[in-house]
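First comes one chain, alone, set out as structure tokens in the form predicted on its own.
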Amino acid sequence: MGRIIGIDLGTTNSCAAYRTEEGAIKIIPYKGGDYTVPSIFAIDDKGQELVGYEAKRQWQLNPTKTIYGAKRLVGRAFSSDVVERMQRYVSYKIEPSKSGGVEIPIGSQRLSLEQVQAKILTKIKQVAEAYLQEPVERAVVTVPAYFSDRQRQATKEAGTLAGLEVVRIINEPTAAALAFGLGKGLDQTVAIYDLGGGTFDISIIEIRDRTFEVKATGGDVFLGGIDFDNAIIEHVLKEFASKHAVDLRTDPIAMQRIKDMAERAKVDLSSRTDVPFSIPFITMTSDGKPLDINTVLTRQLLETLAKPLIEATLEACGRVLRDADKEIDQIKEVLLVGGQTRMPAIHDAITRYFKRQPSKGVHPDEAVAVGAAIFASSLEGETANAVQLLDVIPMAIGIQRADGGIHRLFARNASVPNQKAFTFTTSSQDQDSLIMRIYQGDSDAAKDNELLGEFTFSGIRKGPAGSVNVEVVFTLSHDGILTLEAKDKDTGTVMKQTVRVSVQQS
């Protein structure tokens, strides 16, 4: 089989990496000398499908049929908070999908967020056969640390939409400490500060030579990057209703137009003080005169704007730290991965916190690819190229009591690979099935985890109550999806498994 590249499926942008046949890993590189690709989905006013530069071209004068941010949809229920603060923000609707997800109509199609993220998939697979001039039919694919289990099997799935065979999914953070890491003899223990373009994880990692084992992990997939352009947009768009008494944000392309703009001055205050933020001809009054945006953004309010997002961060590295059982002085190293982490704010924030200047090892946009390459070579079977990772899931799991609350069979933080048994006794005449409604999550009331699947096994023998055991394998894989599996303990016949996998809250 041909060789495995290494995929980081970002929110905002994504790239891929390979093995070289010396062993150097390198980014596989787009047209026109760009590393990345856009994460950026769309359909033109001709019914073409678009994805990456070729969408983001044409962003601004079509905004309704240009899908971004997918990542941080993906195996969402349509009910969650993170669904109603999206549409907040995008142009495109976004709809309920018949098991309670999240599809969205763009032309004549309704796409499920796997869908959309296999779009991307399948751009990332073309670019890699182009160069490397062979077919590309497996990968490693990064996700965010935070991600849960239903959200990793999205993420699964979509790959093999796009026609590629996931053959691990490791977090992103796990994969930044092995491009940092690896073949440097290191005995210590680093933090992964990951601030991407819509997402936040913090991971404490030991090092030892070529294992890297995570001690804990935590963060939030709703804060990143975007997060800053839209504290910016809130506030011009503030800032114009003041002044013109006018709301831009029923105007799908003034928004986009905003959005551009917010980002481009984000960047560009990360190496200035201040910059101007004008938009011409961004409305017009209802007698026909034209308004334009014109004002000038500093680097002092961007910082007072991002205040509360910064110090969200350093709490969740709190959090992690006493998960860790670690002090701060125990941390060797500190490593910024995530484009966002270039703004000057969080590396100050980050340097008082953890009292040390952050390395510069590894490339904020490229370490998280190069990780996924290294471990990709490490399943090829090179004895040289081993690499051991013990890896750690984000939320605890557990199955819902009769009083609403969890009964956890994995603990946040607990390893992977995993796996619990569990004997469970029938508790009626002739019962010949088992239900059980699975969650994740850190609360101890079940409707405020999320909801991963209800579970039926059948077949149960009839007796009295009491008189079935009824023994149910849960099974932790290395990408942190679980699996379950019931016999009978008493006769060993396996148990007919169904499940409803719906994204629904309860």
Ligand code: AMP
Given for the second form:
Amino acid sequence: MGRIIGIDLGTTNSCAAYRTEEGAIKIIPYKGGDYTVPSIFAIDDKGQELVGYEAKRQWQLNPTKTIYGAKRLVGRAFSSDVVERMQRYVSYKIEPSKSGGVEIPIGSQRLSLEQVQAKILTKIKQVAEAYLQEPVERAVVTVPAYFSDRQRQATKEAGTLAGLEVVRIINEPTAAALAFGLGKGLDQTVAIYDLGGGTFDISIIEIRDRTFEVKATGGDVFLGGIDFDNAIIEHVLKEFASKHAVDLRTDPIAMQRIKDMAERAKVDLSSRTDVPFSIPFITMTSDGKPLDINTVLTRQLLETLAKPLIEATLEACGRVLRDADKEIDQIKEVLLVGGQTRMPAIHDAITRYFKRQPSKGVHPDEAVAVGAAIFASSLEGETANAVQLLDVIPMAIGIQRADGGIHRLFARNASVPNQKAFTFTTSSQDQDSLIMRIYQGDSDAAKDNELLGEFTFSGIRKGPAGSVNVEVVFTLSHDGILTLEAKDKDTGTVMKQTVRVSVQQS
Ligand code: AMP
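What does the same protein look like in the form predicted together with ligand AMP, given that the last one was the form predicted on its own?
Every chain and every other molecule in the complex is listed next, the one we just looked at coming first.
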């Protein structure tokens, strides 16, 4: 069997790494010396499927059939806030699936988000196979620490669709900590501040030589580089509307051009203090006169626009430090991961907050893939990379009570793997099934959390109310994915389980 590769399946870019015969960890190069593949999928006007740079290149001309940011939508309910927000900013259509999830109509197809993610994973697999000259069938794939059970399951499923067995899902910050700390004989607590294209994660991790123990994790799934772009877009649209009384929002091609320019300007403002923001012929007046966008963006303006976003990340840092029961001076290194952390204002904010300069010890774009590959080689039994990961779940998991509250099974930051047993007693004569709704989230009201599924156990032994005890064992895997098993406590008979995952909250 070929080796297991490590894959960082990012919101904007994805990256893969592998272990060489000599035991070194290397990033798999993509065309033309690039190490990352844009996480973009498109269908062009000839009906051809494009992934990566090919998709990105034609993005402006084909905005309605170019899918990006799929990672923000995967494993989510159509009714969720994230989906609603995404609809405002993307040019492709987002529609509800039959089960209440999300589907994207594109060309003659309707793709689930798992299928879109699978297109990107297939591309990575192909690039890896061409480079390594061997079949690649297994991978360790990273996800944001903040991903729920459903988002993790969806990521595994995407792997399967791409012909990749996802042997383990690990958290991105944990992977970055591995890339930073393995082999250094450390005994210290580090913070990983990960601000990528679509999500923000902050994790506090204790490194004791080869053991990496996550003490707490948190973040904001609404927060990433895209939001910094959106802040610029909003500003430009407002300025244009007040100058020309024209709303460009209804013009997908114009919006796409503004989006591209906004991201480019934002990136340039990390190394310059002002940049021109010019887009000729963005639209026409009602009497046919062409209109241009012609303005200048300054770093100072970007910093003002981005201030609430940066503040929100620092608030999350405070919450996670409290959860980890750590003081700021106990954090010996702060690792920055994710492209958006290149913004100087973020360096400054982190330096002020943690009272130390962020570490230069990891490459913000590559550390996560490197960590995934280290872990992959540890799973393969490579002793030089042998590590022990002690990770946690990001949000509590519990059962809905009859009064609409939650009975917590696993608290936020409970360690994985983990197991809990709970005994239910039949409440009616000849009750033959047991139905339970499992939720993930930190709210005390079930309806404010995410429904993971409705589990029905059938075939309970007949008898008077209160006569049968059913023991349900809840198991959290290393991946942070939940499975359930129920058995008759007296006879030991295992019950048949059916799961209905309805994403409609009620
Ligand atoms: P990632 O998901 O880690 O690839 O991060 C991608 C995000 O980082 C995108 O929103 C990029 O616009 C942003 N990004 C990349 N380079 C820079 C830079 N030099 N300054 C600011 N943001 C950047």
